[in-house]
Every structure is written in C-alpha cells, then in structure tokens.
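Heads up, the chain below is alone and in the form predicted on its own; it's given as structure tokens.
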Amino acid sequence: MENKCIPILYEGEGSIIQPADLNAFRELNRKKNKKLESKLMTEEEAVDRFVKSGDYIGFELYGTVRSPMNMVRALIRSGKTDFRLAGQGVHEADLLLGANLIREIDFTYIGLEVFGVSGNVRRRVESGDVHNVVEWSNAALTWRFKAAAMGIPFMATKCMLGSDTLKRSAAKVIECPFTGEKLALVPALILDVGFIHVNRADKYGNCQIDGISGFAFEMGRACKKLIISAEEIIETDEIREAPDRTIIPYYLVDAVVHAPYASWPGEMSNSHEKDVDHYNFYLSKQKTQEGMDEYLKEWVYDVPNHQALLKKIGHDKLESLKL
C-alpha cells in the first residue's frame, strides 16, 4: 500500500508554550509513588515542595465555581514568579495577573463574566508583562489535556474551525484521510503543576466532586505534579462505598490540602454560595492597579494562611453562605 503524508492545510500563528514530551511524562508517572501514604499538608508546604518559578501551571474549572483560591493566595505569598498559565479560569487567573506573576498564557477566557473585561488582564497584556498570548477555545484546551492523558501527541477536533481563535492558536488543520473533512489538530498539553479543588478526598488523594466535574478528569491526568485541595477530608472506607464517584485516584496526586471555603469569594457545589458582597468589592478594586495592590495587601499578603483568611472573613459571614 502506498504511504502518503497528510498535508497541513493551515497553521495557526501561535506558538506552543509548553511542548509535550510524552515519553518523559510516561516515565515520570511510572516512577510516582503508588503506596497508600498520607499526602496531607498545608498550602504553603505544597507550594514549597512542588512549585518553582517559571513553571507551567493550570487551574481546573471556570468562573468562580470550585476555584482553588487558597492555593492561588499561597502562590502569590510564596514569592515565586514568572509562571506560564493555562488560562481556562477566571478569578484565580485574575488574581495572579493582578500580582504580576504570569508571563505567558494559553488563553481561553479570563475575565469578569457578566461584569465585563478584567482590568488585570488588559493591563498586563497591554504593558507587555504578559509577552505571549496563544488563544484556544475551552473545548480545545480540554482536548489538549485529553491527548496528554491518553499519551498521544495531538487530538483531532472541529473546535475553532472557521474562527479567528484558530488563527491565534498553535493548531494545525488537515484533511481527514477517511472523510475528506477539515480537522484541527491540537497538541497535547502537560502541566508542570495542576491545582484542583474538590468536595471531598481522603488523605491519600482519592477525590470526589459534586455537581459539574468540568475537565478535572482530563487535567488530573495531564500534570507532572497535582495539588488537590478539599472541602472535606473523609475516610478511605467512605470513598470506597462509591468508587464510581472517584474522578481522581490517589496515584495521580502529590499533595492534599484540607481547605473548607477554599473557593471563597466564589461558590462551591453542595457547600456554599458566592460571597457577592466581597466579589463586588473586588470588582471595584481591580479597575486600577493601585486598587488591586491595596486589595492584594489586605486580602493576600497580610493574611499568612488560609485559616487566618477564614478568621478575617468571620464565622457569621461564612455561616450565612452555607447551603
């Protein structure tokens, strides 16, 4: 049978910020400790052990729902910087940009949703602090994680075809050898460090999520290091009563952080609502860098850890947000 190469019909103008070495990723996963050993630690310990300046990092889910904001604040306080980011988030990415810690973004959406464009995103991109922005659709970025999880170098999709998002991406378009249709090829994406907040986990890192699971399954399998924070730490026997709900198994996880209200001021499925009053306050502060600096000082730098933050918010306020 004649062997024919599939021609590239079109290439996006974006660069691949984080090229995926799948063989090295396989080897890393083979060497991960598979013992049932406790991985419980604080946010600060997890950042100190598993994150370094310049890492390519990512957060799972969108908007202000189930965001690991406890880990974001710990990252900002750590002094580590010059991160590259999978920008499929809202509040967590916005805070990191406000603190000027991001240099490159694989960008899907970072903004304030119904409240408009983020002042932090605009300032950092226009100033050149973020010097490389490569655009993707939400689905395309998820398929990039999926490719890494499957151990293949790319996924074929119809995402972004016919849009300027494709032009600004690093995708390539081919003609399908089976159907003749045009398909976009999106490259596998492996995070140096991923952060996911879940409803419950055991001390080993078996994780369960209530409500929308987002792209936790895909991203959880595409991280060199995975840091989990959880509303609740439960016994492994309880996890085993509903094994079908364990989206992320323990052997993928490097750190487990017990963090009730971790997504505050955002909301958490089956746990608590958004703190609308505080979020509106944040919206007013992010309009200028001076306001953002004031916010970061009061609500991040001057608060040493997550427990201190909860104390600052206050018991009565937290109780009023409970579902």
Given for the second form:
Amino acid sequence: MENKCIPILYEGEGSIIQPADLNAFRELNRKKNKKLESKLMTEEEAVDRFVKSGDYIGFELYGTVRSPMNMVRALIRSGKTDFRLAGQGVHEADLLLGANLIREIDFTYIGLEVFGVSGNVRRRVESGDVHNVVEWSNAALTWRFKAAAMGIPFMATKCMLGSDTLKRSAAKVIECPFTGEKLALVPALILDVGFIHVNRADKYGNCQIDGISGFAFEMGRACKKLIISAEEIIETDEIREAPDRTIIPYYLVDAVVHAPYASWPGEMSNSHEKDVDHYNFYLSKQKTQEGMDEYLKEWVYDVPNHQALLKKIGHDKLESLKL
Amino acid sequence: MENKCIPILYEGEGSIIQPADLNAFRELNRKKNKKLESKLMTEEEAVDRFVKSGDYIGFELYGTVRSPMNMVRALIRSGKTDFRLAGQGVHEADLLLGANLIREIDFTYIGLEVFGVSGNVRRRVESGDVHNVVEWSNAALTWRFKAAAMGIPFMATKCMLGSDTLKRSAAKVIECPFTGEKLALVPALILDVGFIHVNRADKYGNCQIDGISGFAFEMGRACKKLIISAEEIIETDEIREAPDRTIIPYYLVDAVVHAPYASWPGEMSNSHEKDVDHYNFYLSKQKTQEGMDEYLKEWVYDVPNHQALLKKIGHDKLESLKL
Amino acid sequence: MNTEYNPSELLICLASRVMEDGNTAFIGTGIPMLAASLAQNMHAPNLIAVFEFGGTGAILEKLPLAVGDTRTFNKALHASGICDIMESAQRGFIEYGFLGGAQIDAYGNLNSTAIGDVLKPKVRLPGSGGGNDVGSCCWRTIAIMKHDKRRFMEKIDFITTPGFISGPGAREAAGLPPNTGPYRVVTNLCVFDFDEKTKRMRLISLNPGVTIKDVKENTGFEILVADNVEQNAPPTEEELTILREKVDPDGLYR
Amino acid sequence: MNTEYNPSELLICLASRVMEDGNTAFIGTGIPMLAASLAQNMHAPNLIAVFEFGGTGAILEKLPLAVGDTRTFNKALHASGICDIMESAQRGFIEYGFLGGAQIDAYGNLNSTAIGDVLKPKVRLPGSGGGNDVGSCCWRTIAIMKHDKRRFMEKIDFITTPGFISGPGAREAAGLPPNTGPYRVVTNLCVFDFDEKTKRMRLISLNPGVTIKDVKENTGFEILVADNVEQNAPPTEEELTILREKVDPDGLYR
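Can I get the form predicted together with its partner chain as well, since the one above is the form predicted on its own?
And the full complex, kicking off with our chain again.
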C-alpha cells in the first residue's frame, strides 16, 4: 500500500519520567498472585516489602479527602527516598516534599486548595531539590493512568492544546487519521507503587468506595504494586453480596492495611470530618522549613506508627470528628 | 521542528458506516435539555419522536439478558426501515433482520449463543439484503463507543491485529509514537439512537443497573438520542440516596419507557428468567423465512403494544418466570 | 441586616448571577462553590453543579470545602469519578467553567503554574489541576480574579490554561473545540466580556463606586470598553441574607 | 452410576482438567461454562472465572446459560462491564481463554465469521464476538472443537481469531503481545498442543478408543505427533457424578 503517515505536529519538551513498558506490565500482571490469600499487614511491613528508594509513586485522593496519610507517614519514617511522583496532591505531597524525598514530578496540581501555594512546593521546586518537573492537566494525568489500565500506550485528548502546559509536558500533537483534527497524545503511566485509601476492603484486597471514586478505578489498575489502606476490614461474604460495589478487585492488590482515620488530619467520606484545628496548625508550620521540620519531627518521625498517632491525637478528638 | 510522522502500516478495507463528527456531537450535547423534566412516554411515542428510517441504531444488552425487546418490537411495528446497526446482539438483532429492516452492519456478533448460527442472519447477509458488513471484535466495538463517550476520535488496541477481522474492519494500524509497538486504532462510533433497558430509572432518566453493566456506561454516553426502558420507575429521591448507583445520568436520556418484562422472552437480572418455552418456539420458527414471517405476524405486528403483549403471554406465565 | 459587604461577597454575588437555571457548571474550590450554592438558593434551583472528582447534580445544602468532599455529592444525581467528569466536558456536556489564576492577559489566558521562567521559577505555583481541562473543554469559562496590575498583564509568564491564546482563530488553530473560550472575567472592580472581533477583554460593567479610570489604572494591558458600560448592582439584601445565613453560616468568606 | 459418557461430557472433563486453581480463565458460552463449574467443584475451587460482560470470581453454583446471565456474577468478587474485562485481558491479567469456531488450521487460527468469501458468504457465521479479543490478549488459549475434516483445514476461509497466524514470529510481527497464543486444542478425538519450533498443531493425547490413524483421517492438514502420545483418562465416576448432579442437573448437555 502507499506510504501513509500521521503527521506529528508538535512534541512537548518535557521528559517522560516513567516510560511505560506495556509488555513488561503484562508479564508482571500475569505473575501477580490470583489466589485468595490474606494480604493484611501494617503500614511498615507494606512499605518495607513493596517500596524502594527511587520508585515512581502515586497517591489517589481528592484534596485532603480519602488520602492515605498513614502510608505517607510510614514512607517518610522508612528512610527510603529519591522518589518520583505523580503529582496530583495536597497534604500528602506536601509532607513528602517537606521531608525532601521527591526528585522528579509529573506535576498537575500540588497546593493547599483554598489556602493556595504550598511553602514546601515552593522551597523544593525553586531550589532544585526537585530537579525535574513535567506539566500536565488533571485529566491528562488521569488519562495516562487510564491508558495503562486499558493496556494501551497512549490516550488522545483535546486538553492541553494551545497552552504552555502542553509545551512543558511530554505529549505529542498529531493530526487525527480519521477526522483530520488536532489531538494531544498522552503516554500511559504505570506506577511502581500506588497507594489508595478506601472505605472498606476484605483481607484479600477487594475494595469498596462510597460515593465518588476520583481516579481509584484507573490508578488501581495502573500500578506494579498497589497498597490499599482501608477504614474498615469486612468479610469477603459482604463483598460477594454486592459485587457491583467492588471498585478494585483483590488481584490488583499487594497489601491491605487496616487504618481507621488514615486520612487524618484530612477527611474521609461517610466516616470523619477534617481536623480543621490541626490542619490550620499544619498550615502555619509549613510556611518555613524550620516550622516544617518541627512538624515532621513531632507528628511523623517521633510517632512510631499509625496506632501511636491515633493515641497522640486522642480519643476525644477522634470521636468529635466522626460523621 | 523536523518533519516527524507516525507510519500508518495498514488500513482495514471495511468502510466507516457511521463516521463520527465529535464537534457536531459536542454541539448536540450542549443543546440537550439539562432541566429535570419528565421524559416518561410509551414505546410508540419514543420511536415516533426519536427514530427515523435510515438511522444508525444500537442496543445494549448481553445475549438475551436485559435486552430492550419492547423497543425492538415497537420499532418493527413503526414501519421505519433501512437501519444501520451496531451488531452486538442476539434475539433483538435477529428480529430486526427477520423483518428485513437492516441494510448495513458493524458486525461483531449476531447469533443465537449456544444455539449457533441464526437463520435470519444467514438469509439477510447471504442474499445481500444487508449490503454492507464491516467486521469488529466485541472489545473493538465497545471501545469505539468508549472513544465517543470520552469525546475523542479513536482508541488504540492490540486486538484484531494479525486477523482477517482487522482486514474487513475500518481500523488503521500504526506504529506507536511512544513505544514503537504496533497498534490498531478504531474510530469513535456515535449512534443516532441507542436503546438500553435498565433495572430502574426515575422519570428524568437517571438509571440504575444491578450487577454487571455490560456496555451501558459507554454506549449510554455515545448516543445522539438515547431511549431508556426500565423494569421499574422509582422516585428521584431514591436516586439521590445512592448516587454512586447511577450509571446513566438523566441528561443523556431522551425518553424513559416503563416496561416490566421488556426483555421477554429473554431474561432480566434480578427480575425474571428467560421464557425457555417461547424461546425454543422462536428458535424453531426462525429457521425458515415463512416461519419467521408467521412469528413476526403473531408476536409483533398483530400485538399493538407492550401491554397487549404481556396480556397475550398471560399472567400465570409471567408470574412463573419471576426470580 | 448589615447590607455592607466585603469584596469576596461581591465576587460571589456577581459570579452567582451568571449561573443559569437548568444548566451545567463546573465548580472549583472557593468562590465558585459559594456562588453555585447561592444561585441554587436564588434564581437557579436546578443549576447542575459538576465537581471534578465525580459529583453531578448535588443539592448544595452545606458548603463544600473541597472539590472532593462529601458535600459535592450530597443528594447528587450521579457520583462517578474524574474521568467521567472530564470526559463529559470533552464531549461537550458542560456549559460553564469557573477558573482562577495568578495572572491573566487580555485574551483571557491564565497562569497558575509559575512566576518567572518555569524551569527556574521565581515562584512555583500549584499548577493546572483541572484548570486547563475546564478552559479547554467547557463551552464558556468565567475567570474570577483579584484585580491589580501584577495580575492583569500584557504578557503572562506561562499559559497554564488557554483563553483565546493570541486572538481570533487561535483556539481553533491549536485544535481546541470550536465555539469555546472565555466568556466573562469577574473581578472586585468590574466585569469583562471579550470583544467578538479581537477576542480581547472588554469592560462591560463596573462594580459599585468603581470608575473606568480605576479599572484602567489597575490593568496592565489596554482594555476595550463597551459602548454602554453598565453598573453592577450591589449584593441585594436577599443575596446577603442567604449567603450569610444559609450558604456560609460559619462565615468562612467574611 | 452410569459411567458411559457422551462426547460433550468427555470434552467438558478434558477442558476442566486444564483449568488451574487460583488462576484466571475467560469463560465463553457452552462447554467452557460447564468445564469451569466442574473444575470449581473438583480440583480448582479458587478458579477465577471471568465472563465477558463483567463477572469476575463468581461461585458457579448454578450453570450460567449465557455470558451475561445473573449466574455469571453469582457471589462474585467484582461485577463490572465488558470494558473492564477486555482491558484486564489486554493488560495481561487473564491466563486462559476458551475459544470455539467453525474452522481451525494447523496454526490454531479460527474462523467464526464466514464460510466462503466473506463478501459473498456461502454461510454467514455469528462473527468474532469476544473471540478475537480472547485470542489476541489472553496468555494461553484453548480451542474446543468437534473433530472432522471440514473443520480442521489446511487453509481456513477467514481468520476471525489469530492463532499463530503463519508460524513462528508471526504473532509478534503482527503486533500481538509476546508469549501469547494457542495452548491446547481439545476435541472429541484427542488433545493437541503446538510444536515449539513450527507452531503447528501436535497430537499429545488420545481420547479413549481413538487411534492416531483416526485423528489423521479426520484432520485436513498434516499433524505433528508427540514422541509419547498419552491416553486421556475417560471421565471419572466423580467427574460424571458432579457434572450430572451438581453442574448440569437439568441435563442440558446430555
């Protein structure tokens, strides 16, 4: 047949921090244990077994909601470092940056929502501690997960066209071979380790989320290792009674951590409110590195684990946050 | 920048029966009524208002399960004809072919499941009454809906590569600009009219489906007009109590038809069993055109509407099918 | 009832008035949330609020504090996820989108990524988030901005979210969906629309007590001025009552 | 207990024996459903049955009659939709896939589309359905076939579902995922695997009472024969009992 081709009209100048090898991902998915075996363990054990320095990591959440902060704190305490990050985050990314554990970011949003710019983001990016930043929109980053979840190397979109976000991304603009329109292609993104906090899971890792589910479905299917933390552990019979409520099936999961109030000081839908007092305290501390260091010492490094943290927060406080 | 391009390695020989114009689809979606207004109507009214001869139509279902047969029967009685069909079907496609209303098919599967080849498919395709057949796999057809639902003109896949299915499709094989691997691109597919039967809906068209949901999510978002038929009509308050159960939100929907036993003689999850006696009767009739004509006369043309059909089936029979 | 109001309250009321009953609006954190809730309580009971992480058609009885909090799907019609929402926008389902940023230019382009060179930023900002997606895919975007010369600039440092880019035809040339783009800019001084011919910002109405001169002095680029510049009515007593007693009883925005 | 069995019962038992405990299998309509249910009741209680329209990990207490019926998600671990299933397969999650067809060639390519020229077919068949997807994406596919010369052909009329296509390297050259392809062909006469070097069908075991000559006479292409052709054990009494009393008490397959 004649020599046809699709013009590549533009290529973003950003690098692909974590290139996706879909055939290797297939092999890995093939080898994942499909047996119904308990994966219950502590935060520390999960980090110890499944995370290593230099990994490309990501957290699923919305703002401070449903955020696996327990895993973030365990990660910081573990001493592992030099992570590369899928940067759609708030408090969790802020802690990691404050502890200076991040070197490269696929950046879509890291800030403090209504409270604006984060001191940690500014310090780490402006100083070059984070030495590589590639820009994306929220949708683009999520579609990168979605492509990986679908087992394909890219997704097409109209987003980012005409912007400097595109210029600083690693997307490629093509002319559609069917319609002739311009499209940005965004490459699949496979995490080394993903962290998701859910409303409930069984010990094998079958997960339910109440209400909106953010990007849990997509990211849950785009991880080499997936660590689930759950507000509640339920029996598998309960999963089997309502299988249309399962959003992440067990075979995707490597560890299940039981962690009520995992999102603290953030909130958890249907479970507890944000701890506004503590969050305001945090906001005041993160303004300077000194303050941040003090915060990390008191609330992360000096607290051995999530149970100890809950004790430190105190029963009355936790009760008062309940929905 | 230098002149880069993505090689098109192969193009399927099939035609694009229904080319997708995503900008026109955007305009149409913009104009769709977002107000909460009742869309309750009969099968006949829905067909009269939203379907015209020559339309490209599609049905969401799995085999004889959750099939909007009420809409198919109304369509046949309406006298409208010359449809083009998204061909993932069983009994519903068979009736339409038996009545000789189909001219072109994007064909993935039309058969009688364990009962094999359909007499109607054979007669219509072998005679040329259906004058254009383009081949796809089930996944490819669903991903064509998914692309439309996402608002993008194509989806990439590894499916169909190396087969004659690819050759007789309208897919294009390219070399991935990120990984160099070969991929088939399948074009977005936007239905003129889609038909979906659901477990329950409110009068505005917010829909719930129990258990597996087939391709309802994707197809429901890939229709210019969407006709919902529902086993049960519920109050909107019930929708609002469990918004994570909504699979098709009202603003996608043009008509809501209340139709218990809509799938008869097929089955409906959580509601009723297949009418095996009638289905066997049907299987015997569809073998010849004469038999098929008799069947259509008795069970479609001579039955004015779905209520009359339920009366003809009989209360005792319907009760006996209940789950 | 104290009918004096602060700049936030004014912005909330102005943004609220743009919201249409029975239409869809993509709601971001902060002022758009208050505006949407106020609109539902005033003229637009059937405003379909769409939130980035999956909420569609919520009844905003309590003010959401974040785009993913439980209140964004309170008695909602649909609770899905970010893909469904962004894909619905890309498919053309969302009419209005609300945006903010650190810098804006005459074409409505917005910067929320970096001040200075993005590769060596003077100030690293929080990034696009869903902003670029809203600005790319919603039909009509409304920017809500504090009005000063360091924000309203002739040339912004980084286009995070495209407005009309470089003028007429530029969005289409870039491949963005036709007939989309900036619709209004609402500030503490005034409201702009965009000139049909040049696609540049055009003053159409002034907030109470503000003059055209005030606007020009606080804007870093040359603005167009409509033939008849209207006066924006101050927040009404009804608006303020609902805003303070129902929408934001805790006074987060006072 | 009657230990005589019909050809369907033999096929079901042979297919069942291939299924591995604690692994995933993509189950199509008919014999694979019975085989999966039998396997769950015999050696593979944790066989994860995956059904095209969304069921994963069901307990097959009652025999599903179609790939979308309620029984395909009976007490399942996950009930989603066809995209999730097909994408899981494309992502590499599904080990075994069961296939059927009207014609098969020595490389395990299958035809379920048309007899004769597809553009003017002598017999129009039901089409690919999910067959092509299973054959493209699952790691190891198992074809279940009636064995005769009109079905086992040197050249089939249409490759609906790719096997090894034209031989070694052909799947990879076409762009299909590496290390995938036909694994077994189970027939009423025998079981084939595929020769590592030529990727052609190779006889590895014979059903009770069948000779190599029988197989050759009923096969339209030259077959390879393993060094040690084994004998397939007939259905055991336990298999038959479970099959008849538990899996298929209504005798649909007797």
